[in-house]
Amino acid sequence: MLIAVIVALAVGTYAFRVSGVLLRDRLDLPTWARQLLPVAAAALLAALAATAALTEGAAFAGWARPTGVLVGVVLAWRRAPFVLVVVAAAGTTALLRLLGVP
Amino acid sequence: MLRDVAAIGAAIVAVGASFGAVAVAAGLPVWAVIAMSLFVYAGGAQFMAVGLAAAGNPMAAVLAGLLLNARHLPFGLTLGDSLGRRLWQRLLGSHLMTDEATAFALARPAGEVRHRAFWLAGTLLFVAWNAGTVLGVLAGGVAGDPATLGLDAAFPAGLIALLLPTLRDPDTRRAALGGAALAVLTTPVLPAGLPVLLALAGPALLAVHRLRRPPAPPTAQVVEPENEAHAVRAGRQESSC
């Protein structure tokens, strides 16, 4: 049973990944569609980042995580190096949790 | 670039270790935990599958995991030949396509630079996730909770930092902010994975809008009613894939 779950997940996930890549060759996309694909990817990644920053399961994630993300975003906005953005976001959240913020 | 990927890679080792530890603690055999990280290679779906499979609900584990990973199809469409021109590059590269590798690649200009960014991030993060998983399996409970280190804030912050330059374009900014708001608002009521896919509504609306009002340049063609209906259909398909 377990092996069936793993195989189904592995095959299904790979099918999603590879079909986009291979379809791109077969489809003769008009210019407007080709211009919209990066917009679509950006919208998906933004939605992913927003839900990961604010929610845990179906509920609010608590204040520590979004605060840390906000610190990272402000640093990124100020053109801080990427490593600093990531470390500051994690550090802020870790510190807030240490202080008892959920 | 290498340093940037290494920063996310370090966080991924830690989360991978937590996956290894959680999965072993949930009663999964070691081979299954390692096989999941190698062959499924999708963190969110793996955590979800372990939870649901341990709760005796394998069918839900598969469906929920696949719904969560459907977003990789539009990622693949966007990346296209950034993976490489050869078939083996596309087949192997597809497996390395994660949110982070996609974000690193799309943050670079299309062409050779993006191709190299994708493979660097893709390979390094794959090694990081699997090394982390093995560490977690070996260390068990010692691996600790990544939340204590605030790593759950590191990933969204990193993704947004990679996205910021593309948000200078007004259309992209509107679509991204609208999509993000829609996803957050629907998260409490929809199954995981679906809210993120709803973010495609923004680009889909944009597509319809652009077709209704073709741009002014001389190459602009008159939009026939037939074409428009086709575009609306395409938009719907896009938002449901």
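Basically, rigid core = biggest C-alpha set you can superpose within 1.5 Å across the two forms. Shifts are known only where both forms have a C-alpha. What you are looking at is a predicted structure, and each value in this text was computed from that prediction instead of being measured. Numbering follows the first chain given and starts at 1. Compared with the form predicted alone:
- Annotation: Cα of residue 17 displaced by at least 2 Å between these two forms, core superposition.
- Remark: with the core as the superposition reference, the CA shift of residue 30 between these two forms reaches 2 Å or more.
- Core-superposed comparison between these two forms: CA of residue 74 displaced by less than 2 Å.
- Taking the core as reference, just one block of three or more adjacent residues between these two forms has all its Cα positions offset by 2 Å or more: 1-48.
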Given for the second form:
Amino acid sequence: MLIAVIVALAVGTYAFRVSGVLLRDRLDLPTWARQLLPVAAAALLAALAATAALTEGAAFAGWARPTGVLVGVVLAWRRAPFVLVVVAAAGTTALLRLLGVP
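Switching conditions: you have the form predicted in complex with the partner chain, so give me the form predicted alone.
A single chain, with no partners or molecules, comes next.
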């Protein structure tokens, strides 16, 4: 049963992606909608990141995780190497949790 579900999801994902390529010429979006699509994608990604950073289940994740994310964002904004961004964010979160910050 699990294999059937995985195959069904794979086929659905592939069909969804192919439909965009096949219908691109048939679908005529207004200029304002075409300009809004990249902004909408960035907004959805930001909302997903904020939800993952601030919540755990249905509750607030505590202050350690958002602080670690903030450290990572600041380092990425300052163009630090990726490994440093990840290690600093994880280290900040771990250190705060070790100190008892939820």
